[in-house]
Amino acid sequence: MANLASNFLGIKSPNPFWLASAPPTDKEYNVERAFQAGWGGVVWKTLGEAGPPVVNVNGPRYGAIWGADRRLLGLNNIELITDRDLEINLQEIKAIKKRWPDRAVIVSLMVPCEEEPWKKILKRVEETEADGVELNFGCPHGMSERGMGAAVGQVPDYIEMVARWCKQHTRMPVIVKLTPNITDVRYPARAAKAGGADAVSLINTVSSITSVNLDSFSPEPSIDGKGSHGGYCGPAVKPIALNMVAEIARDAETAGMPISGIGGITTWRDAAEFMALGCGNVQVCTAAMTYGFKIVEEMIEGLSNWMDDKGHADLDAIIGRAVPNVTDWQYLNLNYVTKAKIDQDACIQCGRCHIACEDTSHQAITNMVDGLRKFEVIDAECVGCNLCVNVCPVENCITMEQISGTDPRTGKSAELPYSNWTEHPNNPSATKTAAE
């Protein structure tokens, strides 16, 4: 059996599945249920202390994006950090850690960007015997207007400064949670490292408005006829998160820095993908809010079965394995040529591949052959873009196959005398010209 035990910054947990700082980790009752269900750890919902009191709206807090089958794809929230008393939160954290010593308990923090409030709250958290702290530099709404959250996370100098304060004033590991609402995530990650942070976690939520009520003409969720931007999460943000994780994992200045992956993780496969791109563990929120805490059972079983099937003995065998295969576009192999192939036995004759290719791509799929309705690939026109694969409703009905020899589309050898864009003749700065 594969060993799913996680050791992240010396913080041990029976598996790499943690609940992210969010409504599911707001109180002792929730966390107790989560640990009973099998979660390896939690990041307690963000605590604050100094500044104006936190008061959440007493109305709708969530907006949503659904797929055609009503499956939740994206969730937008306008909820702030915890509005529960700090003292009660700290008492509950201490009680949970005492009852569950084998589980990871991390405390998310957000206080004004001044050294004394950070020093004060860190001391209070240490008394709970929590395993570490996560600095919330990502929240894009409500708190950012107060000069916290993403307002700090968008300024690398602030990240470095606060991280350094925290490392000076606590013995606990310090994780910096990064905002995706920034041009280049590598800069805040570098700042976190420069400030001495032990790890980064990402992504926090994406600033968004999910929809507009066309009766009241206010953004959803609507509060008395008004709406605000919120934080977007769920499966829809996973591609954004994976890219940002990869950028940090392969950056020369942050390579090797531990990463806790967050962003739309719903299945064991999602978790494996994040870990393959360099994450030591993963944090989950929307999936738990959608399906309940017991979804972790499927994640644990699925990851374990896959690792057994592939012969991966432990998490170290997969963490970071995909990072060397992430490259810039200019280094892709332009000699690699593929063509689409349609399995006629699996084809249901819906015609979606033909319409997509005919209207928006390269007119490389027929809809009639010898007077009969039939969908076939015209190799001479196919550029191997795989749009047809993505619009086909039947899994594996259309596949992409690598070819060698003469490319029927161009009549030229598929073995072109250049291997990437740097040498491609269409590149204005090419140093090498391809022979015609």
Ligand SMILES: Cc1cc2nc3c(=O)[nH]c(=O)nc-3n(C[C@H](O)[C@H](O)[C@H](O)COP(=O)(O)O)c2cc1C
Given for the second form:
Amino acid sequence: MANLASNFLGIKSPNPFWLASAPPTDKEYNVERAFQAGWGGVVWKTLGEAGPPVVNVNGPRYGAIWGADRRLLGLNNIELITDRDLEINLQEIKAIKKRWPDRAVIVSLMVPCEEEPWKKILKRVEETEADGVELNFGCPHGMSERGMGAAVGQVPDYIEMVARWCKQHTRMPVIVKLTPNITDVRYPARAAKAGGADAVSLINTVSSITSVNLDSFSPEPSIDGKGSHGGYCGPAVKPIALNMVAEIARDAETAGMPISGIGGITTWRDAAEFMALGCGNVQVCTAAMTYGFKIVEEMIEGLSNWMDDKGHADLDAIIGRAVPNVTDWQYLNLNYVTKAKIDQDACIQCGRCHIACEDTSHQAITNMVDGLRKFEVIDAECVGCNLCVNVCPVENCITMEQISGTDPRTGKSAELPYSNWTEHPNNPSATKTAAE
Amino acid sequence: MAKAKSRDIRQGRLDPAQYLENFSDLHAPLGQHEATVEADRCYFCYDAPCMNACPTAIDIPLFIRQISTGNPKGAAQTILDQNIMGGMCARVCPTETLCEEVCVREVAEGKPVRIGLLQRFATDTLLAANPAHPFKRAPATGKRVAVIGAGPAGLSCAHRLAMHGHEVTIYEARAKSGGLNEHGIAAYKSTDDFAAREVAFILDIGGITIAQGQALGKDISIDQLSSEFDAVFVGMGLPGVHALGLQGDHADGCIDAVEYIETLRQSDDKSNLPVGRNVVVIGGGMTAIDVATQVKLLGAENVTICYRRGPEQMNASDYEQEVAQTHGVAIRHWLQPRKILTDANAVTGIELEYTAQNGTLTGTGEALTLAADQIFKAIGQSFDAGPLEGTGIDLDQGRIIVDENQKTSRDGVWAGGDCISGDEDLTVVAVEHGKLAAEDIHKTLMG
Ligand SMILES: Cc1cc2nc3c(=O)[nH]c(=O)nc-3n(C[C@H](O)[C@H](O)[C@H](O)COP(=O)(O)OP(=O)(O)OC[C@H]3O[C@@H](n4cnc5c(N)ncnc54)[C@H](O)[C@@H]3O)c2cc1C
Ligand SMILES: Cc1cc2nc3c(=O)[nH]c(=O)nc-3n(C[C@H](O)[C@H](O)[C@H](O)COP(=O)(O)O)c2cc1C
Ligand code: SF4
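Having looked at the form predicted on its own, could you now put up the form predicted together with the named molecule?
Full complex below, order starting with the chain above.
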């Protein structure tokens, strides 16, 4: 059995699956159930400063995008930070940590961008004996209008400043949670590092409008006929999150800084992919909100089985393994030639590959051979783009195969050694002409 | 032969509530969610095989996509553009041998997209909304066309002609329109008076008059119509039935299946229908399956279909056979009727002979006797050529010959549906014939 025990910034948990700061972690009741179900840790729903708590809307706070069979693919919310009293939250955190000493309990925080409020709240959190804090610089709605959340996360200088205050005023590990609503995620990550943060976690939600009601012309979710942008999460945001994680993992300035991966993680596979791109652990929100806490069983089992199958003994054996393989486009091998290949036995003759390639790409798939309905790749036209593979409803029916000999499309050898754009003759700033 | 026990034929074998349940929809219609889920299964194939398999060439991928985008009325329009009886066809088409047979998901996983049920969802949604008739008539052409028979072929032809601006008079022998949709299709396929509602919907386009109770050969003739109208379409179906050709054919309890079904379809209270305890059905087509299943649903205890060839040769599809079997009907093959057993000119049983296929179908000499209170004859219908004698309309094996535009050998006369030779006897095929004929009539009259 692979060892799933996780050690993130010295914070130990029996597995790398934490619940992200959100409704599933807003109350003792929920967190108790989460730990019973097997979650390795939680990041408590974001706390604000003492005093009257924030209020939420009383109308709907979620919008959604669905796939076939109404499978939830993307969720959008306009919820704020916790709307429960600070004291009650702190008492509950303390009680939970006491009952579940082997699980990670992190407290998410968001207070005004001044030193004193941060200092104050950190002391209060320390009293709960929680394992660490996460600074919520990501929330894109509501709180950002008040100069908090994403409003801080979008200004690297503020991130650095607040991170520095927090490191000064607490012994606890400090995680900075990043917003994806920026142009280049490396800048906020570098700022977090410069401020002394121990780790970054990402992504928080993506600013979004999920849909517009075509009767009332109000964005959804609609509150009395009006809507406001919300934060998007769930499976739909995973590719965005993966890229941002990879950018930070391979950036010279931040390489090696621990990352907690968040964004659309729904299965053990998603988790393994985030970890392969450099995450020390992962956090989950939408998947739990869609299916309940039980999904962690599949995550634990699945990750463990895969690791056993592949002979990975522990998490260190997989963390960051894909990072060296993420590169810039200019270094991709231009001499790697593939062609689509259709397995005629698996083909169900829907013809989608044909029409996709015919209408929108390279006219490289037949629809008729010798008067019969048949879909075959014309190697002399195929540029190897992979579109047909992606539109084919049958898995593995169309595959991309590397060819040998001559590429019938270009008439050039398909067996030339590695060569990239930096060396290509068409590149005005090529360092040298490609060997030919 | 031992004297038969007293015959057991009764009405009201079941609880009143049971009749309603037994004759409700064979397949419950899809709800909104089911329809969305099912529509999601369609791959939107290129040059879709289903579309090519539909005799009326409905753009199936398009209408299913319209359902999945929450536009069922647009879907219905797509269907009705090609097939004005899309609603009935959704209920009665043997989709397992048409569109769904070639669905790529049938090929891939043995579970086709349920096209028929989706088609019903779309057309039902449109009809339930009670919209203005979805087709507009072209400006009046001043041309008049006579249509014989208000079945699927005749109604389809009339609707398309009306759309093109012609005036249509339909001559229908029966008191009610709809043809076999109204009088023949199994009751559990066309519930809630759907056939009549669909006829009303079709006529809503305007420009179509139906002369009810007017039979060709009795009240009117081809010559007369040819002189009064600019064109004539014959869609009179197959009014005749084949006889067994055995002694006892006319005994009490030896019943023509089509006639019995017609009575069944027209009776509001199914408990009034007399049903035997032991029933034998002779035949292997849709009619045999339908009469057997419905008699079973009326409370018969033992219902046996006897067919003289094997399962592969049956005209009823595997699926239809399965429907009968799951309702408790026994299907026996390689048996042909030899003698109807009677007592005081009332049926008591039937003697059958085993058959074998040795080049031709021959009896083996070996016999089997089945007790029967009722015997249903479902060995096919025939065309009644009487009214066409001397009209110059050529027949082939007792049915009208037409060209690819449904034109008969007589100028100005077109024909379609069951009464023509060389095509399948299906509602959807009849609708297509009517449509093709209307287009050709329009071209001829306006050309
Ligand atoms: C029991 C049974 C079950 C069937 N089940 C199915 C099924 O499930 N699915 C399917 O696709 N098909 C089924 N069919 C076949 C289908 O009903 C026919 O193919 C279809 O109705 C043919 O349409 P039509 O317009 O040619 O003829 P019909 O529907 O027979 O209509 C002909 C019309 O012409 C009228 N008429 C006849 N003679 C004259 C005359 N001399 N003058 C004026 N009017 C006249 C008739 O009264 C009738 O209204 C079934 C048939 C039967 C008998
Ligand atoms: C209803 C809702 C409320 C959330 N509230 C918070 C919050 O208070 N603090 C925070 O840091 N993130 C919050 N998030 C963001 C999640 O923690 C997480 O970063 C995001 O949902 C992406 O992960 P996922 O795709 O697994 O859901 C919230 C998300 C949702 C859906
Ligand atoms: S890989 Fe691209 S170019 Fe080649 S056949 Fe497929 S869709 Fe066409």
